[in-house]
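Given next, in structure tokens, is a single chain: the form predicted on its own.
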Amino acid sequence: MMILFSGTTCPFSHRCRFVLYEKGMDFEIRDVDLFNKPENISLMNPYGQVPILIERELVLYESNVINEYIDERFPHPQLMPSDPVQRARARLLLFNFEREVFSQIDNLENKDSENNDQARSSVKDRLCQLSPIIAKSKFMLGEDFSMIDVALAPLLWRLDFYGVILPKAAAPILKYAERVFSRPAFFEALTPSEKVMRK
């Protein structure tokens, strides 16, 4: 059985919980106190962060790596495109989101950071750029729910909590977010601490 070491408010852990519930498989989630991490976390991940996935002898960390492994191990429903070209494009999009959007998470979570306003502005601008794309389709890669949607969902859920206010021009992004939030697996993946993050 897979074991996921997960932070109860960590957006990256949230991604992995979302995929596990989407796949509808047997797994165990072990909540980790992010402010008082057990010593074994650093033994499993040299960066001392969650999420961490363990299956038998395999130990994985980094949410996108974990999620791709789960997707390949349990291919139904498939979350990465089957076509190699489309899969490469999806990976590039995930990489860009990590560099341009999710790199701001630490600053967003640290309300006292002098970079907090800049981080909110950066995330808002990037999401606004996605608005015309998502206005034309149901999900990020078209009509099918994919790993790109999984990656973005925890951030979109936390926009209020992070103080990111999107303009009216970003309405398609907010409608898209509601489509993703309405998935049963997304709701199941929320921890009690995450449920109260959104008004």
Ligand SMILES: N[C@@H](CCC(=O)N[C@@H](CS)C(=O)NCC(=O)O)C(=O)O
Second form
Amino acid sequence: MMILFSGTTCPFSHRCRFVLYEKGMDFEIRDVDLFNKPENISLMNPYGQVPILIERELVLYESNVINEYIDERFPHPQLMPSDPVQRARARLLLFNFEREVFSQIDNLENKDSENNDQARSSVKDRLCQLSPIIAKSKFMLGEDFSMIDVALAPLLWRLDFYGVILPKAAAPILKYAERVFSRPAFFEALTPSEKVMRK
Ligand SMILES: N[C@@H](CCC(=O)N[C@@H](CS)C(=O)NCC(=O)O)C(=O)O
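Compare with the form predicted on its own: the form predicted in complex with this ligand:
Full complex below, order starting with the chain above.
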């Protein structure tokens, strides 16, 4: 059975919880107190971070690496495109989001950071750029829900919590976010601390 070491408010752990519930297989989630990090976390992940996935002798970290493994191990429903070209494009998009958006998470979470304003503004701008794309389709890669939607959803859930206010022109993004939030697996994957992040 897979065991996921997960932070109760961690957006990266949230991604992996979301995929585990989408797949509907047997797994265990172990909450990790990041303010009092158990020693075994650094033994499993040299960077000392969650999420971490364990399956027998396999130890994985990095949310996107974990999620691709789960997707390949339990291919139904498949979340990465099956065509190699589309899959490579999806990986590039995941990489772009890490570089341009998720690299700002620490600054968004630390309201006292001198980079907090700049982080909120750059995340807002990047999401606004996605708005015309999502206005034309149901999900980020078209009509089917995919790993790209999984990767973005924890950030979209936290927009109010982080104080990122999108302009009216970004309405399609908010509509799209509601579509993702309405998936049963999304709700099941939320921790009690995440449920209260959004009214
Ligand atoms: N790139 C990593 C980021 C993971 C990450 O930043 N985790 C944070 C919690 S949200 C963490 O474990 N922080 C504890 C620490 O760095 O000591 C991923 O995608 O999994």
